[in-house]
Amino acid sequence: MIHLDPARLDAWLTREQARYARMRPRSRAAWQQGQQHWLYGAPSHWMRRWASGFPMQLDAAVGARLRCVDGIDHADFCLGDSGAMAGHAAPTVTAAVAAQLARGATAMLPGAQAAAVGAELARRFRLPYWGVTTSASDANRAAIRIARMVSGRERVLVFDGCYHGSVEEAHVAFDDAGRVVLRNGIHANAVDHARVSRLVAFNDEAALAAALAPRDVACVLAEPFMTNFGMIAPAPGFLDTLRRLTRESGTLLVIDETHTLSSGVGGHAAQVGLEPDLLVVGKSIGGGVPVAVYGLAEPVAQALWAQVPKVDPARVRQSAHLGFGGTLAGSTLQVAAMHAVLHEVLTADAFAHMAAQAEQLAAGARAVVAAHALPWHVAQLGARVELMFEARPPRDAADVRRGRNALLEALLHVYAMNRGVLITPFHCMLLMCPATGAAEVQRFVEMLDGFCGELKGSVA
């Protein structure tokens, strides 16, 4: 075990932030200008989350590289927090979107490519029926609403440390005393979480069984491999137990593959043989165009149709609203983008390349960590890698919290940006895209080696 001096780390972070500011005067000026009219200085409050003090302003992003307005080139392993898993400005996606824009972006009518996209979603993810939204948050909300409609139940069970977008039921976490609280200071928004949410630690089979035993849970909403709080692998047999217990209790299983699509063509569920009742995939399948999809197994679709029958246009003038979707959901622009991503970009060959690059990066990172005798480990899931500041892989979110060092994370993020490497700002997770190559991997490994070498000088 090493003991890091927080005062030295803080001083080092201050120096790196000052260096960052000196290198990016145009970004800083644009950020200051943004304070005048944007609620949190930029179009999205997420954009203020960078530990550098202010975000870079984007000039251009192509493939696996990103250039800020100050002309600095970065190897991009953030990739829009998975939104650009297909790579920035993928040529086939750009051409498809531009061509569709020229023919009309949205018309409340299906386009010629809709049938092919639906068939490809069914083939990849092994569920027969699909719907489109504009975000994974909306897709998860649709899945929850459907689960409640067909089950007659109200509660949603989620795992501690989860993140499923702006889904209200998932905004809960355990505090240090084991109490269920709202995570990250989120406002309750007039939602009675004690009534509609139930929380369990990931990999805790006994707690899961007890939580489902009352048979009052409409659905379990879960990643099949937790990524959004720190990468937490399912323990051997846990997913099988999750599937068995949900079936025994009449609870639907909703799997959110928004991040775990990095596992491969059909996401993690397909890789491990998990059979969800509903499945959500967000952002990455649009190549940058806002889109997400939700899929339903045959029994769930039949149960939904029993309540809201398929419309016969000759007899019914207007279909039911259902309470989800929107006028831009399923637009011809979204479908054109998905068609290009699914058929031409995120192919089996592309995923094999992405996983190979992730394996090289993970191996290089592990070699650096070992060479500097640091008690850290490196996790990998297909095209996704994470550096974690604990020697052992975490079993649940409590393990992640014990191993987290927010100051060290912030320092690594700013240090990396100052050396032309961009990683996801929330923890130390990296993602490969089809354009990621040896040069980007080597840049990260060299940066990490330099960081670890300098870190040894901050050991108390």
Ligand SMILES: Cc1ncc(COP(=O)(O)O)c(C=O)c1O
Given for the second form:
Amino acid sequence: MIHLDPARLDAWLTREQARYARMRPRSRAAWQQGQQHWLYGAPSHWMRRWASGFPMQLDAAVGARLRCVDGIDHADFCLGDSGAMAGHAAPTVTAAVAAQLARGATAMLPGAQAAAVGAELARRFRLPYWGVTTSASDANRAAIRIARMVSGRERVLVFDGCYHGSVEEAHVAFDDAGRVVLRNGIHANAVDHARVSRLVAFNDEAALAAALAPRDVACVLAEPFMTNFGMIAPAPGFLDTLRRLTRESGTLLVIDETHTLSSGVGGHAAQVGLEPDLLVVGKSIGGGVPVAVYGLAEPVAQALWAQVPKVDPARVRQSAHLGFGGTLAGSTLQVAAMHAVLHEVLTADAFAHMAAQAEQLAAGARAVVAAHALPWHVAQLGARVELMFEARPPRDAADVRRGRNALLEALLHVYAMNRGVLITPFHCMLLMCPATGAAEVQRFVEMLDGFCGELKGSVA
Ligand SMILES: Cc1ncc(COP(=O)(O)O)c(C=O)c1O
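Write the structure block of the form predicted together with the named molecule for the protein whose form predicted alone appears above.
Expanding to the full complex; the earlier chain stays at the top.
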């Protein structure tokens, strides 16, 4: 443990924020203008989450670089919080999307590439049947609805510290006394969480077994390697136990690979041989076009079709009221974008390159941390890296809560932006894209070295 004086950290943060504002007068003016008509100053309320006090305004982002309207170049490890894992403005995606826009973006009809994309999803993620939504949140909601339809049960079990988008059932967390509460005090939205949610600490096999024993859980919705509360690795054997217990209790296993796609072409489940009943992937697979997919194992699809037949011979016009999907879901534009991303951008070779860059970055960060004798650790999952201000990897969200230093996190983020490095604004997550190279990695490692040096010199 080192003692970091919060008052001095706070004063340093204020200085970095002032420097950030001085460097970005145009962004600041745009932010002030945005207050007039955007509910939270920008088109999305998430955009106000930057520790700098206000978001920079984007001028252009290409590959692994992002330039703000004040002309500052950034090595971008945020990559749109994973939405741009394929790299900004990947030329093949841009060309494919532009070509499809010119031929009709959305028509409530499948296009010529639909069959190829369906086959590629099945090949990569090892599930035979797929559907499309416009966001990962929506795909998770579809997966939950299907799980409820086929199981006849209502509850959804999630792990403490999870994030699965705007999915009501997953908005739960443990408080310090171990009670289930709404995460970040989020509004309950008329959902009775005590009835529809169940919460378990990640890696707690006994608690998981007890939570599934009543056989009233429709599905477990989980990341196979938690990435949204720092990074929490599954303990050896935990995923096998999760799979065994869900099978034994007749609970469906929904694996959300939206972030863990960083493991490789088929995501983390494929890499470790985990066989989910349903699988969700979103954000990056459209190369910036809003799209996500959900996949179903054969028995789940059969059970769904038993309720809502694939084709009903008694009807001329089929009912499509399944309660999920959307007008623009499955559009020719989305499918064209996915076709380019899956076939030409996020390929096995690209993942190998991205993982190699992540390894370099993690190794460089570990060397810096060691050189400054800081009790921190660096986690890596394929193309994704996380710096955590704790010496030991956490086993669960409670460990993360104990070790978290929000002030230090905020400071590192602004310090990094002032030196041309963009880190995802939530915890300290860094993502590589196919265009990430040695220059970006070096810039991050040098920035971290400077930060740690100043930290030890001034506030420790
Ligand atoms: C694991 C996971 N699932 C789902 C989502 C929701 O994605 P979206 O905001 O695109 O709906 C996120 C977003 O961060 C996520 O990390």
